[in-house]
Amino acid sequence: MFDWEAAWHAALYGPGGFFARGEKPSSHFRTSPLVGPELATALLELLSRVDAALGSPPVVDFVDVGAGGGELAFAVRSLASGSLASRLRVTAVELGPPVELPGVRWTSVVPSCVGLLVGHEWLDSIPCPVVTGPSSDPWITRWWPSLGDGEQAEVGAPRDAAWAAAVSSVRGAALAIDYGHLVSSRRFTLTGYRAGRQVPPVFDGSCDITAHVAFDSAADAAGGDWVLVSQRDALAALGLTGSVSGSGWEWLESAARAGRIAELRDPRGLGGFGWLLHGCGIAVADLLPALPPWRPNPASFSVA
């Protein structure tokens, strides 16, 4: 019997694997940190709210799990200002070779932290077993009860365990940003990305291999106080709405920024990503106001 999880893991993280040999996501698909500095700006606003809720500790962490080339971590470090900047410690977590970036430390394991942990398109790359229905797997029984005869499904248990462990390491808040689905809308999504194209998944190390995240099971596994909202709504709640103002160069810069924010908030693309936010010793209500619940977009993949 083919061991999907082992083959997936070897293709990404084994000797000669896609990420193990140093491939960076930015070379293969477009995602939010590559659009511009706006995602980092929003996450700094969220971090500032976490910092306030924690009472401004002497050291406040921003941990970027599944950091790839470190674009997000470096943007957060570069854009931070004031008291937060003087107390900020930025850590990039990645199994592949680190990239030397000023002010960013690298590790291969998720550290304990006081502040904000972000898994941006991390959970979707954690390898999973794949089963064919009917299946008696307990995760499938609970979280994919609609699986029919001959249909395939990714078993999200390894992601649930990874997310629960990450959340347990945090005092402050933990945020998973990813494309995903709920028990009401499960579908098989295993796919690959190579050089800007979505391709059939092959397990020879030549492409990124990914699948949608079961947000409801991950949230349940980590427990505590959590909320699931769309990226579109979360960015608006953090002040990114994309208004245009001024004149001359100021207007041009404002319009360019508005265009980048529009891409990040497009519900047919990146704006359809889910934001799963857990409060870890602080209340989620102190970080984001009441927002409409996230609804999975059937077309939401990383934008090639």
Ligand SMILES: C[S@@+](CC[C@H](N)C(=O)[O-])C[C@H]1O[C@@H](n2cnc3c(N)ncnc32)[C@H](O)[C@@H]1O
Second form
Amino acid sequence: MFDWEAAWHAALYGPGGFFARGEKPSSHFRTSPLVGPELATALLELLSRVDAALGSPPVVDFVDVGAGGGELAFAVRSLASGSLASRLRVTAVELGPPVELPGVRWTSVVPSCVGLLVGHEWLDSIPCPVVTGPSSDPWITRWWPSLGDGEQAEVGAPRDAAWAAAVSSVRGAALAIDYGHLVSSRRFTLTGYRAGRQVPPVFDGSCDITAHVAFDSAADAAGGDWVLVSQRDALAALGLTGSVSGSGWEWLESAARAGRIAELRDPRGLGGFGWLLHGCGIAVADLLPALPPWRPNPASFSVA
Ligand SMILES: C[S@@+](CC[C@H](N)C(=O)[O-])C[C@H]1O[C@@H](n2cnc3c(N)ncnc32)[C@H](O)[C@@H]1O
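Same protein, different state: after the form predicted on its own, show the form predicted in complex with the named molecule.
Next comes the full complex, this chain leading.
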């Protein structure tokens, strides 16, 4: 029988695999960190709330798991200011080759962390088994009960385990930002990306292979105090709304920034991504106000 998980793993992380050989996500698809500095600004605001809730520890971590080219980690390092900047330690966790970036340390193993751990489009790149219904797999029975005869499904158990382990290594908060679905809206989403194009998911190392994240099972596996909200709502709650003001050059800059924020908050695009936020020893309510729960947007199924 074909071992989907092993083939997926080899295609991305085996010798010569897509990410193992150092393909940078920025060469193949557009993610929020690549839009501009605004996501990092919002995450610094979140980190400052985590820092306050932790009582301003001597060292405060920002850990970027699945860091790709390190764009987000480097932006957070560069934009930090004041007391937080002097206590900030930024770590990029990546299975692919590290990138030399001032002020960012690289590792391939999730470290323990006091601060904020972020997995930005990390969970969707963790390989899964694929089954065809009917299936007695315990994960499918619980989290994909609608799977019909002859239909395929990605089994989210490896992502749940990875997320639970990452969350357990944190004192502060852990945030997964990704595209995903819920038990009420499951569908088979396995696909490939290469050079900006969606392509068939061929397991030969020539393309990224990804599938939507089962947010509900990942949240349940990691447990504790958590919320799942949309990127659109979370960014507004962290102060990113993007008004245009001033005149001349200042107006142009604020208009460009407003355009980038609109892209990050577009409900049919990046704004439709889920933010799964766990408080680890602190309350999520100290970090974000009450927001509407995230709902998958069918249009976002084609975004990666
Ligand atoms: C879809 S890319 C996202 C890159 C970046 N976070 C962004 O949003 O632009 C996923 C990245 O996660 C990395 N990755 C996957 N599993 C990992 C693991 N267990 N530890 C560290 N990095 C991992 C891959 O090598 C790849 O660079």
